[in-house]
Structures are given as structure tokens and as C-alpha cells.
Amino acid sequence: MTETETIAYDVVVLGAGPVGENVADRTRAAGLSTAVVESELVGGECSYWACIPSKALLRPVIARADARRVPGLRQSVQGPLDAEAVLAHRNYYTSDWHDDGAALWLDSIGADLHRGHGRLTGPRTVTVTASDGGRKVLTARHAVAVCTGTDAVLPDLPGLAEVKPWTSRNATSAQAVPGRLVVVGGGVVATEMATAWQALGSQVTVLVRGKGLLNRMEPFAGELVAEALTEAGADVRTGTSVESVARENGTVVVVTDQGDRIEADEILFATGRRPKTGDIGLDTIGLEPGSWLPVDDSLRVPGSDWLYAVGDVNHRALLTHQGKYQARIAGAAIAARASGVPLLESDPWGAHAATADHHAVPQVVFTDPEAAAVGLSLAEAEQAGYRVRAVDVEMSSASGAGLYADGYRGRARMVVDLNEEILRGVTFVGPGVGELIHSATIAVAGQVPIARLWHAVPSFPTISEVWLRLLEAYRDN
């Protein structure tokens, strides 16, 4: 193989994460010879660093802290959580960060993984620059599929790249537990890793510029939220920005804008993520390197009839589920274009248009207690000119409740749109409400009518009669 050589496929995916494989996928299973290009390791950000490790770091966080709330089961786990076993459980679900099996499945689906450094050079032209130099040039006859993610943004403050601070990605992969450690930021990745670190056994102090935490679902959420760590021993201040950061003989040092001074081992900032487009040559296209890429519903980037962005990159959603959700539409998509066929004659499922994007994206939360939500919040819908109305229940007016937890404590809302009479929102805060969050899924992508709601009967004595209750709260007010 030589360092010029140039190799035409009808489909070249940039990005081999959840996405990148998934369009890979859908578009190998129409036939399509598929390249998909990989810097780092197959199976992306979600796989080693984000979705996958956190959720292996918390699953015993979070078992531990139901147990505790069992009655005869609470006094055997009171003692500390076996971090090295935690860590180790971890490592496992990252395969030590090896991507040997994700590698097998790419070859299994009869996808070429080409690794390097994968760059446009023109329209319908990634350039693949291994880590020896040596150079190929992928042509597409159909299309190019950009799927490389997002990476984590730093506050400009003096003197941070000294201080060597966490991203996600190291608070994800971390092989000790940090005696104290300081989290910036409010959000998903913030509530989650303080979550799971001061189980583990961190004094953690978390700093939020914000009013609360997780300020993008309903304020409830947040507030129990903050509620739990606080009683878990974390230190949560809202209102409060740094100042400065430095290291001194080892120990970050953190100013507020408050006058704290605040010592620790390591200081995570979770404050946002930028796409992973500055370097992949948008420039040769006419477009704005590291901008996010907007598309239409079939994931296709206007003004080209070749390109699409898919997942975080485009800034629709920024959640592994979407991300696969698009891939999907986009695998296909691709497929129809390619056969000559109109998408819309193809296309019996509404396939090839990406609608749960705009009113029904769900997501979880997996803190102690569980958020999920799925759709608007009740400002989002009033935002958007909606004439709705909040329905609010205490998650332990369903029966299961108590059954699941002593003191089991959580709120549910459901935003009934009262011109339609079908929901535009639902929120759970609790225990184990993560997989409650997928019928409401189905209510709001389905669009199914309060009417039609009443006569899904939830299983008595589980968790989800919480639906009786907001049903019979909307009905009864």
C-alpha cells in the first residue's frame, strides 16, 4: 500500500462512536461499501469515556443507596463501597480501553476501518493520515458522514493547563479515588460524577455559576438533586463562579468569586462541550471550521446533496440515544438516495426524518434519585406558545413506592397541552424512575390522547400507578 493511494467506496463515515457504527451499519445492510475512519478507538466517547464507564461507576452507587432504603437489608450495607472492586467492574465494561471486539464488528459487517486522522479535501473526499505518515484518500460516490462528536470546552482562566484540570474523560477513567475533589458545573456530567465520587469515597464540593442544578429539566429535579448530595455529604454552592485555580506542592487551589478559598486533589470542570470540527477541513467545503452543522430531518447538511452530520456534532441533541436514533435515519436515507428512489416512497415508517428530535427526546439522569424526562418542560412549552397546564404528583401516591423504598421521595409532572389534550412533557424525579421514562416516551412520541392514557392500566404494586395519579390529578382539577 502506498502513501497516495486512493480507494473509492459509495459511503465514507468520519467517526467510528455509536453513531459513526450505526450508519455504517445501516448502510452496509443496503448494500453500500462503507469506509469508516477512527483517531482514538472504535466505539468512541460513550464506549470509554462517557455513557458506559459512568454508568458502571454509579451502578453500585446507586444499588447501595436502595438497599440502604430496605428495611432488613439496610444494616448489612452500611459500611463503604469496595472502591478497587468498583474500578476494576469499570475497566471491565471499557475492555481497559482496548477496541479490539468493536473492531471485530466493524470487519464482521464487512465495514473498512481505516485508522488515522480522517480529513476532508474537498466534496466528497476525507484524506486518512495514519500515525507512521502514511496517507490514503477515500473517495465517496454517494456520501460522506461526519460523526465525530464533541469534546469537552475549558473555562479561559489563567493558568488552568498548569493545574492539569479533570474533563469528563478523566473523571470517567480515573484509577484512584481523589481524597477531595472539586466539580465545576451543574449539569449531567457534574451531577453524576459527584454523585458517584463521593460514594467512592471524595469530599466533594460542587460549584454551580447557576441557580441550581440541571437547570435544562424542571426546577424540581435539580433541587432533589442537590437535596441528595448535600445529605450524602457533598458540599453543593449555586451562585458561585471560580475566580482562579492553581496548584501548590500538589493541592489545587480554588478561588471563588464568593472569597472562598477551597483546597482539593483534583478539580473537575463539567462547563460544556464544543464539536470536534476544528480539524477535519471544513474549510476545503466552504463551511466554518469547528462550527456546529446544522442538517434538515434526514440528517443531510443543506446546500450539499453529499454530506451529513449526525449526533452530537450537529447540536440537535447531545445524547448517545439520539445520536444512534439519527444514525439510523441517516444509514437509511443514504440507502434511498443512492437507490434513485424519493424518500418519501420509500419510507412507509417515516424512516428518513429525524421528528422525535424536535418534540420527544428522553433522557436519564442516573444520579441518586434517578431524573429522567422526556419532551418539554413546562416553560420550554409555554416557550414555545403552547397553552398547557402542570400536573404535579408525589412519586409516593403510587403504590409501588413504598414497596421499592422506606421513604421513598420523588416528584413526577406531565405538561398536558390543553388545546390537544396530549402531553408535550413529562418529568420523573426517584429511585428507579429510569425506566419508567420510556411509556412516557411513547405518550409524547405517540402523541396518544389523555382519553386514550386513562385506559393504559398500570400493574398494581409497582411504581408506575404514579401514571394513575397525575391522570387522575388532571381530571379531578
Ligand SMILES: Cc1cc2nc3c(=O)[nH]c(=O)nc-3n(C[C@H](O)[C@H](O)[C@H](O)COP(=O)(O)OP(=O)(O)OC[C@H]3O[C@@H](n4cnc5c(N)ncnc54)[C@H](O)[C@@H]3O)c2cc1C
Second form
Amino acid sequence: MTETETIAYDVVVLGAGPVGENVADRTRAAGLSTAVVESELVGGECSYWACIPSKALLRPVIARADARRVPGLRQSVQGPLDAEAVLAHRNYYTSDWHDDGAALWLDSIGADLHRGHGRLTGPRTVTVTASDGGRKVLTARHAVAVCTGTDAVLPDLPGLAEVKPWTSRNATSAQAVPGRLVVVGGGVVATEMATAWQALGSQVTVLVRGKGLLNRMEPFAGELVAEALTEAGADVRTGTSVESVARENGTVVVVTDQGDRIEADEILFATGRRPKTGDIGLDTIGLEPGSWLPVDDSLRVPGSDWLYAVGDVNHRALLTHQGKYQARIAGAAIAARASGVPLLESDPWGAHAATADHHAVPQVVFTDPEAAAVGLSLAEAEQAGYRVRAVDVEMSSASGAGLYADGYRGRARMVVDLNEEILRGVTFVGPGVGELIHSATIAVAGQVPIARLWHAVPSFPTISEVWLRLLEAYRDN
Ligand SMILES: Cc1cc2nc3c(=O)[nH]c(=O)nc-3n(C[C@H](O)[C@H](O)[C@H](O)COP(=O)(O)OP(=O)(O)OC[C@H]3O[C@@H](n4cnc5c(N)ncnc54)[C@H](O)[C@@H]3O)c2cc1C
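The block above covers the form predicted alone; next, return the form predicted in complex with the ligand.
Whole complex next, starting from this chain.
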């Protein structure tokens, strides 16, 4: 290899997270030669520091909580979690932070992996700098797909670097349970990690600037999760922000704007994400380094006929499943354009347009209780100008709920579009609802008329009978 070897491909994918992997899968399936550039681990944030390790930590927590709600079983699961075994289980799920298996999979689909930091160095051109300083120039006949994801944002607090705060990476990969953990933030990462570490043995304090947790969901989601976290022993303080933080003799000392002083062993900042576009050469093609990359529904950056931005980096929905959905569409669009086939944005399979991003994004928060939602909340639907009505029922009204968990607590809401008589959004909060949300996703994405939903009969006695209760509540009020 010479220092400036140039290799031509049909497609260059920058970033091998779940999204980059799926773009490559689709372009390879279409017969396009594809290079994938990765600076860390094939599999991305999701596999090693986000979805997978966090859910591996949370699964035993939720299973134990569920078991404790079943008479006859409760007595057998009163002890603490075996934290060492839980962490080992998490390590197994991240392959101990090795990506050999993922790299082999890329090889099996016939994509070329180039390890190193990739930067655009002009239109259709990506220069890869390997850790040994070696460089390669990759050119793309048809498309460059930027799939570089996001990283954690830390607040601008003096001396924060010396405190060595946790970000989501530490919170998902720590090899020991901190005695006391302060979690700053009230979103999904904060609530999930507070749930996990409190159950694993930490004394958790959650500091939330706003009025409550999970403020992108229906308000009752955050209320129920905060209530449960408090019952689990965590100290949840809303309307509180960090004024200063320091590490004194190894102990983290936090002073809040309420004048409280809190001591802890570690502090996690789960205070937002920013796009990893600061150092990918956007300036060489007239774009702003560090910016999110807005795209059209084929995931192409407006004004370009070769640049795509897929997954977290386009800021449409920071979720793996939604990014993988976009990747399937981007791959299909790249292949169609490469072969000169016009994009049929209206084709019945919707193969070339990521329309679900606009109205039917599902999300599960793996707290105890779980919170799951799809589409718009009531506030979002009203803001979007829809004439809507919220229909609320207690989850316990479903016959299966009581059997699932003694004293089942949770709530469901559907947001009905009164003009179209379809659902704009659905939220479920309660044990086990993560597996229920796909029924709502089908109703929202499929714009199923309420009149037809009556004919989707929930099985007895399951939690999904909550659908019947929601329809009855809509009819009777
Ligand atoms: C703690 C946590 C838990 C989460 N849990 C869930 C969950 O349960 N379900 C869910 O759907 N979503 C979850 N998410 C969100 C999910 O992780 C992201 O939506 C997903 O990882 C986005 O995939 P991506 O491929 O776009 O980006 P990433 O997974 O971030 O991958 C981007 C890849 O690009 C590489 N890269 C970046 N810049 C360069 C460069 N210049 N050169 C070469 N390579 C580069 C990176 O090294 C990385 O491998 C969670 C996030 C966090 C933080």
C-alpha cells in the first residue's frame, strides 16, 4: 500500500454503527461495491455503549421487579441482584468490546472495511487516516453515506474535566457499582441508567432541571417513572440544576442551584447528544462542521446528488430502529438512482421515502415501569394543528394486567384525530408494555380507522385488552 492509494467504489459509508452496517447491507445486496470506514468498533455506539449494554443491565432489573409482583414467586426474589453476574452478562453482550464478529459479518456481505478516521476531502471523496498514520483515498461513483452518529454533550461547568464525569459510555460500561451516583438529566438515558444502577446497589440521586422526567412523552410517563424510582430508593429532585461540581479527595461534590450539597462517588451527565460531524471535512463541501445534516425523505442532503446522511446524524429520530429503517430506504434509493430507475416516492411499498419519521416513530424506555410511545403526544398533536382528543384509561382495566402483576400500575392514552378518526399517537406506561407498542405502531403508521380497530380483537386475558378499554372510553365520552 502506498501512502496515497486511491480506491474507487460505488458507495462509501462513513461510520459502521447499526445504520452504516444496514446501508452497506442494502447497497451490497443491490450489487454496488461498498466501502465502510470505521474509526472505533464495527457495530457503533449502539452495540458497545448504548442500546445493547444498557438493556443487558436493565433486563435482570426488570425481570426481578416483575417477579416481585407475582404472588408465590415474590418470596423467592427478595435478595439483591448479583451485580457481578449482571455486569458479566453485559460484558458478554458487548463481546467484551471486541468487534471481530461484526467485522466478519461485513466481510460476509462483501463490503470492504477500512479502519481509521474518515474525512470528506471534496465531493464524493473520503480520506481515511489509520492509527499508524497511513492514508487511503476512497472515491464514490454514486454516493457517500454519512452515518457517524452522535456523542454526549457535557455542560459548560468550570473544572468539569477534572471531575472525570461519566457520560453514557461510562454508565453502560462501568465494571463496578459506584456506592453513590448522581445522575444529571431527566431524559431516556438518565432514567434508564438511574433505574439500572439504583437496582444494582448504588444510592442514586437524579437532578432534573425541568418539571419532571421524560418530558418528550405524555406527562404521566415521567410521573409514573419518577414515582417508581423514588419507591426504589432513588432521590429524584426536579427543578434543580448543577451550579458547581468538583472532586475532593476522590469524592464528587455537587452544589445545586437550590443550595444543596450532594456527595457521590460518580456523576453521570445525560444532558443531550451532538452530531459527530465536527471533524469529517464538511467544510470541504460547503457545509458547517459540527452541524446536524438535514435530509429529504430519501435521506439525501438537499443540494447534493451524492451525499446522504443516515441515522442519528440527521437528527430525525435518535433511535437505532429508526436509523436502520432509514438505512434500508437510503440503500434502496442509492441503488435505484445508480441504476437510473426513477424514485417512486409514492410506490405502495414506500421503499424510497422515510415517511414514518414524520408521524410514527416508536420508542420504548426500559425503566420500571416501562414507558412506550408512538407518534405524537397530545401536546405535540395540538401544536401540529390537529383537532384531537386524548382518551385515557388505567392499564389495570385490562383483564390480563392483574394476572401479569399484582397491583399492576400504569396508564394508557390514545390521541384521536377527530377529523380523520384515526390515531395520531399512543402511549402505554406499565410493566411489560414494551412488547405492546408495536400494535400501536401498526395502528398509527397504517392510519387504521377507529371503526376498524374494533375488529382487531385482543386476546383474553392479556394486557393488550387495554385496546378495548381505550375504544370503549372513546365511544362512551
Ligand atoms: C445509553 C444509550 C442507550 C440507548 N438505547 C437505545 C435503545 O434501547 N434503543 C434504540 O433504538 N436506541 C437507543 N439509543 C440510541 C442509539 O444508540 C442510536 O440511535 C444509534 O446508535 C444510532 O446509530 P448510528 O449508526 O446512527 O450511530 P452510532 O451507533 O453512533 O455509530 C456511528 C459510528 O460511526 C463511527 N464514526 C464516527 N465518526 C467517524 C469518522 N470520522 N470516521 C470513521 N468512523 C466514524 C463511530 O465510531 C461509530 O461506530 C441509546 C443511546 C444511548 C446513548
